[in-house]
Structures are given as C-alpha cells and as structure tokens.
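Just one chain is shown here, as structure tokens, and it is the form predicted on its own.
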Amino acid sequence: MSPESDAAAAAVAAVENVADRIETEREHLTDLDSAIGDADHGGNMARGWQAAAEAVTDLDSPTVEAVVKTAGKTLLSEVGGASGPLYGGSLVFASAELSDGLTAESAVAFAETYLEKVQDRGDAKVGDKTMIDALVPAVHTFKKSVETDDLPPLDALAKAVAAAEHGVAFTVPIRAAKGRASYLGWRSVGHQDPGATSTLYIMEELLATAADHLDQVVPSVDATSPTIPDGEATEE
C-alpha cells in the first residue's frame, strides 16, 4: 500500500471512529442541548456521521482530500440546523489544503483553514459559548506545537486534544451570546456547550485513530508550552 493510499485509508477509518463515537454520545448530547437548546444536536449528529462513515466506505480509491471532502458534503446534506453548514460546509471548503496529501503542514492548513470557515459560517468568538471555544484553542496549540516547539504530529494533536478539553469546560460557567442558547441569558450559565463537547469527540478520535494508524500509544502531555518563550522573538 502506498503512504497516499495509507492515508486515505487512515481518514476513512477516522470517520467511521468519529461515527461510532457520536453514536455513542448521542445521548449525552442530547440531555446537553435539552438544557440550552433544542435537543437536536445528539440525533443530528449521529444521523449526519452515520451517514459519512458509509459514504467514505463506499469510495473507490480515495484520496485523504476526497474523504474529507466526502464527509463533509454528507454531514452538509444530512445535519439539520446550523451543524450542517458549520461541521460539514466547512470540511468540504478546508478539504482542498489536503489537495497534495497529508503531512504536518497540510493539516495545520487544514486545521486553520477549518477554523476560518466554522467562524465565517456561525459569527462567534471565543467566549460565545459555541464549539469556537473548543476549536480555537485546539487549532492555536497544533500549530504552535508543529511549527514552533517541532513536535511530532501525534504528540501536536495530542496537545490540541488537551487544549480543547480546556475549551470545552471554559463553556460551562458562561453566558452564550450565540445561539438558541443566548436566548436563555444568564440562564445559560453552567451548562456546558455541545457543540463545544462534540467537537471534542471528533478531535479525540482523530487522535486515536492516528496513534493506532502509527501503531504508538496516544501521547500523555497537556496544553502548556515545552518551550520558555524567547523574550526577543518577534510575533510571526
């Protein structure tokens, strides 16, 4: 097997990971958005990746872009409400910085280019209480870790996971400003974001699906710096 046909094998096996995942979360998702939303997210999502996971599968010799753009038209089409657009119209838009393959470069490309497209599409910041709190802090630490500390990709995304953790429980003790969520006010204080939460799931298995396409175990680290700072670097 070629590393390109690896790869693409690897991202179809990502998906069906994230399905299953999302399956079996869909119930805790749910009971999250029953409490600042409109209980669809847990059934939306599972429907939506269930949905990808057999579209990829049925590809004749993918690409990693091709998979990734796949998924993402599926859960386009599939997931009702603003998840369509924000998880699957982003995927599909993001897809092309994988046009020549997967390295570390590419996903950081990918990783900010996803990133870009999911706060054009939904208006939100960090401290919106949306999965933009998840996100960002993911994205910032894997670049960083790649192109600044030079760590392996595994232990970059293993990081990214752990910033996203951090993203996530950031949610529960504010107010939403985006969102049916919003509409709640301060009502909406204490509850944690499931959008937040399910962006979570996807990144944590992305994770063990890289560590066990690598045959390594998945990196025990954290989100802070390896690295002190160089007091006279200056900001890219």
Second form
Amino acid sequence: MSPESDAAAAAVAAVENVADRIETEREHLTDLDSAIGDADHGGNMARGWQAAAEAVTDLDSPTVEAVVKTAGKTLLSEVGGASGPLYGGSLVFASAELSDGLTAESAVAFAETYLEKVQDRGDAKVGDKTMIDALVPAVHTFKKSVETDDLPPLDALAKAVAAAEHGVAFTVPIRAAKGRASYLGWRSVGHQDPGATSTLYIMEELLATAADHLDQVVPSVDATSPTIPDGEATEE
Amino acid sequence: MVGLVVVSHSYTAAQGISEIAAEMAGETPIEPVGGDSDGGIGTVPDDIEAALAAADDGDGVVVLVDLGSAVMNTEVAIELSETEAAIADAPVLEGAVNAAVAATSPDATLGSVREQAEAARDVDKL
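Swap state to the form predicted in complex with its partner chain from the form predicted on its own:
Every component of the complex follows; first up is the chain already shown.
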C-alpha cells in the first residue's frame, strides 16, 4: 500500500473507532448532559459518528483529507445540535490542512485550525466549562511537543491526550459560562462537561488508532504539565 | 426583493412564526426551516442552506434564528451557501414581523431589512 492510501486507511479506521467508542459511551455522555444540558449529547454524537463511519467506508480511493472532510460533513448534516457545527464544521474546515497528506507538521496545522474554528464558532475560552477546556491544552501540548520538544508524533499525541484528561477534570469544579449549562449558573458546579468528555474520547481513539497503525504500543507519558498559553485562561 | 428565512429548533415553531410574519409580508418569500434529520428538535446546516436558496430572489436573505446551535448551524450554512445572507441579532418572532414589513419597502436592501429586524430588540411589551 502507498503511504498516502495507508494513511487514508488509518483515517477511516480512526473514524470507525471513534464511532464505536462514542456508541459505547453513549449513555455516559447522555448522563453527563442530562445533569447540565438537554440530555442529547450521547444520542446526537452516536448518530452522527455512526453515519460518518458509514460515509467514510463508502469512499472510493480515499485520501486523509477526503476522509476527514467527509466525516465532518456527515456530522454537520446528522447531528442536529451545537455538536454538528462545532465538531463537524471544524473538521470540514481543518481538513484542508491535510491536503498534502499526514505528517507531524500537517497534524499540528490541522489541530490548530480545528481549535481556531471551534473557538470562532462557539466563542468560548478556557474556564467556560466547554470542550475548549480539553481542546486548548491538548492542541498546545501537541504543538509544543512536536515543534519545541521534538518528540515523535505518537508521543506528542499521547501527551496531548493526557493534557485533555486534565482539561476534562478541570471542568468539574467550575461554573459554566457558555452553552446551555450556563443557564444553570452555580448549579453547573460539580458536573463534568459532556463536550470536553467526548473530545477526550475522540482523542483517545485517535491515539489508539495511530499506535495500531504504526504498530507501536501507546506511549506512557508524564502528564503533570499540560501546556496552556499565557493569558488564555484569564482573558476576558 | 429581500427574502426571509426563519430558523428554529422546531419546524413547527419556524412555520408558525413564518405564518405570522407572512401576514405583513406581501410578496416577500419567507422560508421556515428547523428540526434535526430525524424530525426531532435541532437544526441542520444542509436544510438551512436549502431554505436560503429557496428564499433568495436575487437581493439576498435575512435570517431570523432562535437559540444556540441554530445560530452556529446558520453561520455554517451561510458559509457553504451561494446566497448572500445575514443573520439578524433579534428576537425571532418580533424580528421576523419587523423584517417582513421592512422587506415590502421598494427601497429595501439586505442591510435595511436586517436593521429593522434588529430594531425589534428594543420593543417593550409592557
């Protein structure tokens, strides 16, 4: 198999693995969302990712870009809630960064564009109790690990997943300032954000798929210091 | 003629709001859109994009939206669409009625209709 079609096959596998994981976690995500939202996150995401997995499997001679774009477009048309534009729309726009294939550099560009799109669309910042709380430390940790620390991509991704885990934990004690949970005010305190949680699940599946694809074991990382850029958490 | 699209999480709500606005709208096209792909509560960019195309008479479309993801999905639909369209930052029913009236003016533009829709934010009910 050529490197490009090999990477595309891995991308298809990643979408399928995410779909399976979200289906497994469907009830859990719905429970999290029923505490502070409208209890549709598990169902919406499961339906969207299932359709995305079917759509990417149907592609003739797929590329990584086409797989990611198709998954995004399918989420956009199937989800029916804020997760559609936030997860799906961001995948569609960020997929262009993978037009020359999947490398450590293009993966960083993809992650940065994805984050930028989620931030533009959702207008949330770190500390608002949203998926941004998982995504910002994950993307910045990934970028720093690749560009500054010169880690192999799989190690960089493992660190990013660890950073996202910290981000998810961080959503529990804080008060929601965005999304439907913000209507609850202080009653949102003590609940884990469903969007941050599903973002972590997606990243865990990307990591597991990448490790499988590279025929390596998932690296264990020191997760004590996720990277959050200066000012990100305090900006108004 | 500037067209209108009403986006709600419920198709029934969008349709009802469109019917109310149509009373004041003369020939102005008003397209309701809403609901997820299973007919449940939600909004879908593809459906909104189709509504934009249906309401476009060549002079653009002003879009009235309800809550949260309706705004995001409409933004995505506008980015994907060929139609020139703008979201009015207005209460969906009052804004739709105001926009319908504004659209009947012979001098109506996308900007003037949007502005009148947004003027509905300042209307007191009591």
